[in-house]
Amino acid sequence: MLKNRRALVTGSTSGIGLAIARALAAEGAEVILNGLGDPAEIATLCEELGASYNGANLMDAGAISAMMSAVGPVDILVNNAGMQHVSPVEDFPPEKWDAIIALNLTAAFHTTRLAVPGMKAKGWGRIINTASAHSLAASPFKSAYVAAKHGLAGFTKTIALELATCGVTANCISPGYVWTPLVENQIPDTMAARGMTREQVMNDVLLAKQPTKSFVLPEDVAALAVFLCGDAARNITGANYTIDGGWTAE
């Protein structure tokens, strides 16, 4: 479905962004990664996936003009990449909210930059931002990842009306607690922030916010992915599509 196209998928060596990655490439899709993690792990995904690496610091605005100039036009951009912290907003650190607004918003207004000419002059381009539940809705202690997953909803909505004509569609998707390495890394955080034990945080607090009571699947997530890349969803722009076990139905 996705032969010839090309994808630049962001934060793509782990988690969601993998699974994404994984599901374009299965698709036929050439596919550059994007990501933090271990050289020769990297390689093994690049030889499996038949993909290409750039290793970019999304939070200097420098590398990611330097990383679009040298993968070139690319069909498919997912904004994936994301970090959280976990804090009161009277002790959260300063530093803490630049480095998130940096990764999770701004690293995706320089991506879609310039990407969109190249995607313009082919008529055709697919934008998918991975928002968050917490694009809809808020939570304690998240005042920055909030903020920015807000600001990339409204983002998301206004390139899509600035693009309706061009061929290139722009999407959100904003999954619930997905079991990956963000969610885990952020369970310590919270059991200080709570007092509470690691099985207090995934039961009352995690898991709590979801109806189903059970963790969104990465590959749910690129499988949404997919379908948004495809012909069937030509008409699909400027939407938040959820999946958060029911979460943001309350």
Given for the second form:
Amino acid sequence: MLKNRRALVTGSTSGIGLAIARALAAEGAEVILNGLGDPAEIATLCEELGASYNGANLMDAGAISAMMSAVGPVDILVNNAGMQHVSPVEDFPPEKWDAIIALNLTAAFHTTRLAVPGMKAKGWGRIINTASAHSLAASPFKSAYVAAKHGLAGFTKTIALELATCGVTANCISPGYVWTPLVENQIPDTMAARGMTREQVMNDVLLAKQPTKSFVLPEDVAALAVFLCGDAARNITGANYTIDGGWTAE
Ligand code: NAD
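Coords for the form predicted together with nicotinamide-adenine-dinucleotide, given the form predicted on its own:
Below is the entire complex, every chain and molecule, led by the chain shown above.
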């Protein structure tokens, strides 16, 4: 379905981004991976997916520009890299705020502004932003993340309107809790912030949000991304698709 399409997936060395990269490659797309990680493991991933890799640090605007020049025009841009920090606002380290806004929001602005001219020239493009249920609803102690994800949802709607007649769509996918390192790594800080055990955080904080009482799988998110890249999705733009076990229905 995606033969002759080039796809850049940011934050694709792990978790959701890796699942999306795998699914796009399985559909025949030429995939460019990005993200941090062990060089040997990344080389293995590249071989497995027939992908190339650019290790730009997306907190650095100059590094993003260099990456977009090196990669060249892409048909599919998946802005997926993200990070989390859990803390009461009065203790929230300002440098963590800046880092989360840079990676979860500003990086998508830079990749998009640099990818759009090529998409416009071709008259075809797909921009998919991994937002979050936290682009629609808040949780305490995640001020930077919730602000960044709400911003990403607004940014996506704006570019969808700007590109509406260019054959380029822009949409958000908003997962609830997906079992990835990003979720696993926030458990200790949530235990500290809320004075809870690991089991209490899993059941009373994380899955408490999801009426289905189960974690979303990275592959579920990837399947939605593939659908948004298809021809049947040509008129889907400016949407924010939840895949959150019913979280934001409440
Ligand atoms: P993850 O930690 O497994 O993956 C994050 C990816 O981002 C990795 O490839 C990592 O190397 C990359 N990355 C981190 N810092 C980077 C930097 N400075 N420059 C370049 N790449 C960098 O996390 P995940 O759960 O797969 O999250 C992926 C996206 O999904 C994020 O935007 C996250 O906010 C969003 N999301 C996750 C969940 C969840 O429950 N896991 C829910 C909703 C939204």
